[in-house]
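Presented below, as structure tokens, is a lone chain in the form predicted alone.
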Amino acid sequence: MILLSQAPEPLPDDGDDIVASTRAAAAAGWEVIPIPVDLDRRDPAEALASIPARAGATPAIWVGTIPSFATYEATYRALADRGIRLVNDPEAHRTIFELDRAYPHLVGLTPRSVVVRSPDEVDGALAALGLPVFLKGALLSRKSFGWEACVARTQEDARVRVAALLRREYFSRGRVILRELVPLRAHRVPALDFPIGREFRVFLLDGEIAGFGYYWPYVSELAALTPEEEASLLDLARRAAARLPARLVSLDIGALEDGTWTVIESGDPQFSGLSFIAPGPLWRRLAAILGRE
């Protein structure tokens, strides 16, 4: 099993989630291969040419920053030519990471959503969803800009926010998703202009739970789960993952005010933050699951 890491070399004493995962994977027995951090600006076939070729198809996971789809696709091919197989093929990676592609698989488990490619399509989306709505790009939301940057209460608000997301190609990849604003259980943190929900991140490989933890990087009373709540949360994660055409899946799941759970969105754990998922047990569990191959 191979970990392809975009962590800096040598590993710093303190670091981000990429560093934490790299260190934990190495301790769990993964072969760690450093890869360039600037693959989006290089030809992956040339950048990875020094990696020794393997016999067969050795399974691998990449940890790093979100690449363009073209870079992911080229990297997947370059690695395959060297006998290394990323667990998520390009279409699987794109399907779970771009919400408009994941949504058809998650209907009924996630808030109702409509995709638009222009502010001119907003009125039709609002006719289906009503107001207010939450807006995000196919890949990312403008969460770092605060709650009001993500929510529209009028048609004009929605058009303005759609236009803002479309201007950020890295966020939208040319599409914006308008979403039903469901009543999530949440509270406000003074230091953050965004409501903190009872939200958890779950990583699954081949439908099995590899790790999960509270999503928000703040100590909160919302993070505690009863055994019954944990079982219900993880049951939804397994059901959602079973619908998605990818081996390695990240799911963000939030509690509604009535105590039920909803899928916020899916992602690719190769490029998803750990939140409060403990890296040591995570990488040991991933190794155990892949080790059965």
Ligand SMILES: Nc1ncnc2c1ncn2[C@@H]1O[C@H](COP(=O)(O)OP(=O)(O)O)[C@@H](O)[C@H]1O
Contents of the next structure:
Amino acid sequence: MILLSQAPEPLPDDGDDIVASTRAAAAAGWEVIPIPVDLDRRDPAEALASIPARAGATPAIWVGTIPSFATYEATYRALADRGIRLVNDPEAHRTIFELDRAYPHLVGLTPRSVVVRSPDEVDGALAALGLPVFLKGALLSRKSFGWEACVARTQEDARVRVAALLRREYFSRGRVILRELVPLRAHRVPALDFPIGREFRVFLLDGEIAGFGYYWPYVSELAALTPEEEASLLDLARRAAARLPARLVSLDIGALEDGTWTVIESGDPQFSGLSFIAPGPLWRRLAAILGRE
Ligand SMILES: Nc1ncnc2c1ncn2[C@@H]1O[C@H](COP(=O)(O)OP(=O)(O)O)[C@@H](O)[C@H]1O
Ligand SMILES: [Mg+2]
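Starting from the form predicted alone above, please write out the structure of the form predicted in complex with the named molecule.
And the full complex, kicking off with our chain again.
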């Protein structure tokens, strides 16, 4: 099993989630192959040419920063040419990573959503959804700008926010998702302009739970789960993963005020933060699941 890591070299003692995962994977027996951080600005085939080719198709996971789709595709091909097969092929990666592609698979398990490509399409979307709505790009929301940047209470609000998201290609890739604003169980953290929910991140490989943890990087009394709550949370994660056409999937799942769970979004664990997922057990578990291939 191979880990393609965009962590700095030599690996620092302390660092971000990419460093933590790289350390944990190495300790769990993964072969770690460092790859450049600036793949988006280079030709991946050239940048990866020094990786020795091997026979067969060794399964691999990439851990790093979000690449453009073109970079993911080119990297996937360059690695395949060397006998290294990323577990998520480009189409799988893109489907779980871009919410408008994942949404058709997740209907009923996630808030109702409508995709728009221009502010002119907002009125039609609101006719289907009503107000208020939550808004995000196909990839990312503007949550770092605060809660109000993600919510529209009027048509004009919605048009302005759609335009703002479309201006950020990195967030939207040309598409904005308007979503029913659901009542998540949440509380306010004084230093943060965003309600902190009872949300969990779950990583699954081939339908099996590889790790999960509280989503928000704050200690919160909302993070504690009874065994029954944990079972229902993981059950929803498994059902959502079973609908998605990718082997390695991340699911963010939040509790509604009535105690039921909803899928907030899917993602590709190769480029998702760990939240409170413990890296050691995660990389041992991923190796065990892949080892059964
Ligand atoms: N439909 C929604 N209704 C209410 N709150 C939401 C909704 N979607 C997301 N949120 C809240 O906003 C946060 C950020 O949304 P998310 O879609 O995960 O954006 P990002 O891709 O930037 O993480 C979520 O973690 C959740 O707390
Ligand atoms: Mg999110």
